[in-house]
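This document starts with one chain, in the form predicted on its own, laid out as structure tokens.
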Amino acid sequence: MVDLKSAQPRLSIIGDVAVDLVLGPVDGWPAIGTETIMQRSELRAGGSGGNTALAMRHLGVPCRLFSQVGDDTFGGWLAGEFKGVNAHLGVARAATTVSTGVIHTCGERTFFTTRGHLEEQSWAQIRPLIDQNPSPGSIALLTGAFLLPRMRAEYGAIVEELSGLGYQIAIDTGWPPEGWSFATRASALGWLSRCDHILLNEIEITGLAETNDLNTAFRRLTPLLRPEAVLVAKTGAKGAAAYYGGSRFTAAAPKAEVFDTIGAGDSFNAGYLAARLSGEGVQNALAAGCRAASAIIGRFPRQAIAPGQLSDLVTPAHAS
């Protein structure tokens, strides 16, 4: 088995980690003042950055994780969940952010998230830990921009600095809580225009492009990006699509029995980036992302996945 902590990682994840409590299913919504017994539950590390780092561990691919936890009991527990990951987790003077995800019988989710340490996370805390001379082809993945207000204010400078250090830049912004306002859209496009791998879901891409049609969104956004950039749309159970070099690529998601889809996009990011780091092109990387997402969200509880257990999902041979 690969020693994921000592192996030289070429992926640095800079973003959000939090505590996730996942439970369900629930049919409809309970009346106020009642109690509902849930059939399934799991308390686990989460956040977009945290989910991606754990998915990389499942795939047996080393990575570094740069984030923060709170200065409470949950913060200590959360830091301990990243065993086997080269994690650099500062401690913020705030309670740890907790997100409760309620799974509905229809397959949708409802989230309740507390304010907490994510609001205190800063680039000043993380920057001294970043390698000045990364290995050739190294990628820095930025996650959770809209949940990290102090970092968000510096995002343009962060992207520029990481690029100047020699990293390819991958980004998964997530959905802005305030929606795609004019100011939010302008800020995001400023970041994306300097990135190499843009990893958004279909709703985020169409919202950013002010359209309901994904093909129209691709046509509107790609002229605003670097010529060599890959624009990826994660399309849920359908799989994923990408636009690169004037061509459109698609990959179907393997069918899977799924109770909990939380973190599916983050697991896709891990599979896609692991494949790109191994030298695969866009088409094979999309397929690897879809395989990784389907395999990981098909497991419940996910804490039972051993490090490296899903390593064969990155290679194209797995699909043949």
Ligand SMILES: Nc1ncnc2c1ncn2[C@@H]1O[C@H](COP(=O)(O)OP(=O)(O)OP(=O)(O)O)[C@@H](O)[C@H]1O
Second form
Amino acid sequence: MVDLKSAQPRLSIIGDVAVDLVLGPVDGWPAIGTETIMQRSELRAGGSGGNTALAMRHLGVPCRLFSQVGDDTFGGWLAGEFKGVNAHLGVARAATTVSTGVIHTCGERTFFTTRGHLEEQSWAQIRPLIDQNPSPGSIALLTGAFLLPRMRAEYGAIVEELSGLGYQIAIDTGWPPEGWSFATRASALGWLSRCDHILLNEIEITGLAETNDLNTAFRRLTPLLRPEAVLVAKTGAKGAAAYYGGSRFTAAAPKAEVFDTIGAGDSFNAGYLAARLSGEGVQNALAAGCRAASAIIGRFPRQAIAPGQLSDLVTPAHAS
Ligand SMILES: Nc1ncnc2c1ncn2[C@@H]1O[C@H](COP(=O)(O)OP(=O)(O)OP(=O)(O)O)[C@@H](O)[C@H]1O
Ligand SMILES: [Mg+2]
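Switch over from the form predicted on its own to the form predicted together with the ligand, please.
Everything in the complex follows now, all chains and molecules, and the chain you saw is the first one.
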């Protein structure tokens, strides 16, 4: 078993960070021109890459984060939220992307997101900062492809370059805003075919495979992937499933009292990858992902989670 806490960071997260303002709950939808008083709110660092980096901090596992913030007050605030994370955050010439997440009483949520700095983030600014000699077993996690148009245009080359340097590639694309059009599916399948850990949610995977059935999606997609790739489907409150080496794995999500599930998938990614880095196989890593996600989304405000407070969740021996 690898001691993750004393080791050099072997996870490099390359992706999106943004500001999230989460508030609610709202019953129904207000009429235009009215004011609604909310019970709760939290201004927090977010973005898929940001959420995963913070989840790694909660788990007490070092990582590196490569991303950008905007050149405004929010950008300065956002960069300051990654204390204790080995963060390399350039400044883009744009306002910081802000996402307002309105939580509905039914548990659904509505986002209002500005384009902001994510549209400016480029591989050219991140590339020189990446470790060219990763230690064996290092993983590069790519997040937010569809929110980063300039990086998206180069994604195939980015995946190729990182895997050429010796990184295992993990990817969480998120949902494509334009839906799974033919062109989007073709380019995403090109990236995924080079990846080692594919961390999508059920709707993303079934949409990509043009089916409503997860098993059919696994069957259709695995022949297009590397034989050693793990295809993970996050299945919300049910937990997660994976397909690897011809076998199917599942893990149940521990029950959690949840105000907002924002960042659930990203927290899962942190638990899964931390477990893989400590030497766990697919089954234990799926369970670690579910434990991390339940524990993190069960907390409000998220900022109240201290660094390392959830370190017991990574390995099965310590899980309660
Ligand atoms: N209501 C819930 N209760 C307990 N665990 C949950 C709940 N919702 C999600 N999870 C956990 O979070 C993980 C990821 O959630 P989900 O499948 O919704 O991913 P996602 O859609 O990618 O999330 P995100 O919206 O953050 O991108 C699940 O695999 C599960 O472990
Ligand atoms: Mg997701």
